[in-house]
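This document opens with one chain alone, in structure tokens, the form predicted alone.
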Amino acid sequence: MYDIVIIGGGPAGLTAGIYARRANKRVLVLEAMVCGGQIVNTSKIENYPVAPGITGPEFGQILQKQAEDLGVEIEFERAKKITGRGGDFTVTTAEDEEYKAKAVILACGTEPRKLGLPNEDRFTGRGISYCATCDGNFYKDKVVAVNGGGNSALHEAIYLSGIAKKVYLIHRRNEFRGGAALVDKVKARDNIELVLNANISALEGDKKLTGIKIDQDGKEKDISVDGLFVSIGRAPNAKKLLSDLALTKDEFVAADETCETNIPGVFVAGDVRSKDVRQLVTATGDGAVAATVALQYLDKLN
């Protein structure tokens, strides 16, 4: 029995875990891939409190030290679903493991979304990407598009001309959502071409993607890729877990500033909470505050 099962190891829920351990609580993370969350796509980090320039992939290996030197527990395995209430629940893992806790907080960020189209899930691994930093390496010298105007798509676009001949960014508005610094950064890349109040309508290709379709104000047009990496937002992936959770209508969990949720000894912290500012250093709050929220409901429950 944990005291504590924390699922996602990104800032939010290694943050969550170093604050109950430090209270002598067993914690347990899960987490369905690497230590950082989606931090660990990001190839500089310059908004971060003491630690300007730092990569995305360094900071989740400090963090994921950080916890374990301190005895937090790390199992790699993704969260299936949560049974159980009132201080006994049961979350089952992909693997079919079983791990008994007195409470659960829910750090299990987002995942990408998806443009939607024909061939999507066909061509992923073969030309489409939704990680710059993770597949960036197989286009050296090829011709790559990124879709998205937020600051996400921004420093994939940055990333890949570091790599790529050439790079298309693709956006559907005629501005960018993304940060006015990130926007100059992007315009002063000789090697990326903007392409603006456009969306991608085809992808084309065979064994592989080999092109993409745009409509560009009305007006269809093709061009001939390597890759396409897709960076139009993230989607909460928190309504799988537990059945009855409140989510709000875009299926966030709905929790306040004290990260409880409907559900007594259920916490969420990070991404997947309803709010309005995400970033690492909310995220970090966020697993504070979790975990303090949690060592008070197990207080109450001795």
Ligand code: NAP
Second form
Amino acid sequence: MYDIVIIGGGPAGLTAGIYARRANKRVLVLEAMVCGGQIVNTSKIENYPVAPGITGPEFGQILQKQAEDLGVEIEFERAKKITGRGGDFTVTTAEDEEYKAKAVILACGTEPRKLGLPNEDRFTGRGISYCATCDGNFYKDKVVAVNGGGNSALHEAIYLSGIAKKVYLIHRRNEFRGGAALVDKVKARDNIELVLNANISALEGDKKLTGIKIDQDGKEKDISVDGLFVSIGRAPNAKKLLSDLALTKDEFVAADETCETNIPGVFVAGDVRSKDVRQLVTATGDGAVAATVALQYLDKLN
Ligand code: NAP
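Could you output the structure for the form predicted in complex with this ligand, given that the previous block was the form predicted alone?
Let us now look at the entire complex, which starts with that chain.
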């Protein structure tokens, strides 16, 4: 029986693990892919205090080592279902392993939102990607498009402009949601062309993506591209784990700054929680709070 099982080995989950281990609790982190979460897709972190310029993968590795050195156990398995009640939960993974826990912290983050257009799944990995740092190198000296207007899309466009010959940045409004500093960087790149007030209406190609159709101010237009990076936000993914979990209308886990969910013994941290600011620093902050509140819960159980 673990004291706490944490779902997700990103900044929120691993920070929660560190706090819980420092209170001598037995802690397991279940991570479906690699430690570090979404930040491993970031080439350079510039807004985390004390570590300017660190890369996302470095951040993930250092955090994982810090957690493991303190005795946090990590299993690379995808959590599938959580059953039971406070003090006695069972977490079942996709590999059908079962882990028992007195308390659970959901730190499972989000997954890329899709365009929902025909051929999107078929062309994924054949011209469509949701991660520039993962797949950008396939597009050296080619023409690519990035879709979205948030910080992630701006980052992706800047990163790709250093690899591809040309980057179209397609956004559905004429103002960006992302921060002014990033917008300025985008505008300073000669090989980024802004395509504003435009929605992608079709994905074209036979065996792979060769172009996109856009609807710009009511007019249809074709753009030939070798690759399309979809960066239109991320959707939370906790809904499938637990029945009866209170969610917002956008399906984020409903919880205030105490990180307590509606289910006693279940806590939430990081991007999957309902909140306004989703940043590395707020994720680690959530991890500390969720673990501290979970520790108070465990004290009351005994
Ligand atoms: P986001 O901020 O939610 O931006 C999503 C963008 O996609 C918006 O511009 C939105 O347009 C557009 N969009 C949404 N649905 C669309 C659709 N169906 N078709 C076309 N466009 C669509 O998401 P994000 O950029 O992934 O960032 C997620 C969070 O992480 C944010 O809080 C962000 O600030 C944070 N983040 C921070 C940094 C950093 O600080 N350096 C880096 C990356 C991410 P509208 O603007 O019109 O709604």
